[in-house]
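Here we start with a single chain on its own, the form predicted alone, put down as structure tokens.
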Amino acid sequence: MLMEMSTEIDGKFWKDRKVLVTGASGFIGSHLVEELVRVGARVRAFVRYTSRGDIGMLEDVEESLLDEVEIFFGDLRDESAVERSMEDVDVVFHLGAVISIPYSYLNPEEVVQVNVMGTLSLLQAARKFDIPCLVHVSTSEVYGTAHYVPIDENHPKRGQSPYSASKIGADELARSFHLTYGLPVRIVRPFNTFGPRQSQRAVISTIIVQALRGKEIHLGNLETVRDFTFVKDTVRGLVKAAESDKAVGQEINLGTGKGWSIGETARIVLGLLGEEKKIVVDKERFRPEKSEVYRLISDNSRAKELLSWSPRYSFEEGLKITVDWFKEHLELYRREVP
């Protein structure tokens, strides 16, 4: 069972406030929807339609909470759908995106259409309806391999994959709509978020699934370093960014300020499981050499200053909760390599 969210979230602010969450069926989006309902918001969840009509990770949300959510099926590339989704909305959290880096190597045009043009449609609709608060969710991948650590918001941006380039484009569009039209945008940049419900394409998820099912753990580059932030901390940061007028027009990192290599992370997971399994370096899992981002560690000073935000969960605490959840939901995940 996950711990409840910190009481520092302003329940009075959210009571009966109408909120749109794009990317609501995804990992972070589903946790955000869940927390917003808990604090009294009236949530509309923008979910990309599939022929199965499924709602992704929202299926894991407690039924009593999910009953309070309005599901809106659509596609960010459909301007009319985006406009309809934003009618009578007070706050928009924009998480919707194609997020897979390997997929962006194969289909960069789709990634740009969804991540850049979809964001443009959303910004135009927000301007049309004079939305009073828009939280645009970025990614630490926009920084590329660090020129220095910890990485603050002034660090240069470098698109080392089509995905990261598309997110840089989306971020700059969001910034431009604030500077040009006065749209009250906050750009919030989570570092590597992890936790229950995360897809198997993420490194911690694939480590856990392989550790639970396989005889070996197959990974790519074990030396790359990431700033892993537990999903409950990320969600709290997003919510507090919406509450804060100081965040308008700002870029804000959400991270712990600490880094762990992929190899270290795998060993910690194995320790939590009480397992001793061989870690195999699989060259097929490597990114193209010049696309690899070797080190991402955040400077979260601005989040502390503007949002009074800092992580509440240690890496080990978050991993313990995540491992326990995967043990109970392993059937949701496909079998990895042996």
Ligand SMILES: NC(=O)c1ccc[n+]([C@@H]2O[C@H](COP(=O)([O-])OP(=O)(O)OC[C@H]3O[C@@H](n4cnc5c(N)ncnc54)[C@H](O)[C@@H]3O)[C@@H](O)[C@H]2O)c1
The other form holds:
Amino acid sequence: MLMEMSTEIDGKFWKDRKVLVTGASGFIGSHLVEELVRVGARVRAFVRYTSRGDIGMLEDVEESLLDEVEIFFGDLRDESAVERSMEDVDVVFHLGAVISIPYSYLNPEEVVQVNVMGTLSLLQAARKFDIPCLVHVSTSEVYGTAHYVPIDENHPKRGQSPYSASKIGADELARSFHLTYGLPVRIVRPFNTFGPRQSQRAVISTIIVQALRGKEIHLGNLETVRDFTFVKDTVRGLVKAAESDKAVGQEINLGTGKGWSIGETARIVLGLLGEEKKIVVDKERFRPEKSEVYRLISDNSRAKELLSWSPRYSFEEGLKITVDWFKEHLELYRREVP
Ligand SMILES: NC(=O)c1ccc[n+]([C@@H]2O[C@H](COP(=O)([O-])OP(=O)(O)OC[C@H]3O[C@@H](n4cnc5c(N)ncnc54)[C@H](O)[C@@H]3O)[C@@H](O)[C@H]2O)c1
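Moving on from the form predicted alone, please list the structure of the form predicted together with the ligand.
Whole complex next, starting from this chain.
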């Protein structure tokens, strides 16, 4: 396999613990499942059903690890399925969501049903079964364009897209279940995450795929700035949040504290690939002006303090691993999606 298991994770804590992961077939979810199985947890993976039995990016998980995973097919919009998935579970990681911002412009209703109502069903079931640990995964997009940087957890929230609004709704429901019913929720808020298996709608994946395939690289606004965390670091943060009682009831940013413009990022990727391709600014790829989030850079002091978490991979190290993986898996990336 391409990456080593991260150390620091408490093997004793996870041994034989029954864990539900929603969004398990996705980018971050598949890495999380892999890590949890490695440290001895018994993982149930909530996977959106298709008649092909598609398990998404879990296909890329080493077979011996995947054999240990219980696949639970269902849809987050189905309250009874969500409830059944949580029977006999000790820890829940909630990553399942419709995550594309352009798709949320087109289909806001679906986005709200999955991201908000799906989260509500999950919280209701967690309450019913008295789940002792729930990690709800938020996103830096809830902050909107930074009023100040680095962005700490007290920064105002602003739904600049239906996606962002749905995640704010989900976060607030999670918080309210902690405040009202004492549900032991941890709200963890990754800033942009990148790595192997990410869908092509994410900026780093699209840069890599276009650099490997095309003559030119078509991107939207090159000036926007993002704080990029390598997926293994994000996963370690999620796992540490579950381990820590100090994280209960908290919102916790996960990010590196450094910002990179999209233009710079594209140039670094091209440098790693040894390619000299033209970068074309494509107006079709711009978000509506007031929906654009210009700058996201995290203050990660709380993660450092409560979880003893800080990123281990530099941007370049993470990019190198990612580029190598994409070179070997380019056939998975045939089609651009919104
Ligand atoms: N990738 C990032 O940069 C990033 C940054 C911050 C936060 N996040 C959050 O992390 C989580 C995972 O994101 P990701 O990048 O892995 O995205 P992803 O699209 O790869 O994974 C999302 C998963 O949710 C599942 N899902 C969607 N609708 C569903 C439904 N109706 N029923 C059941 N499952 C459904 C999808 O099948 C997919 O497996 C999301 O909650 C996202 O908001 C991601």
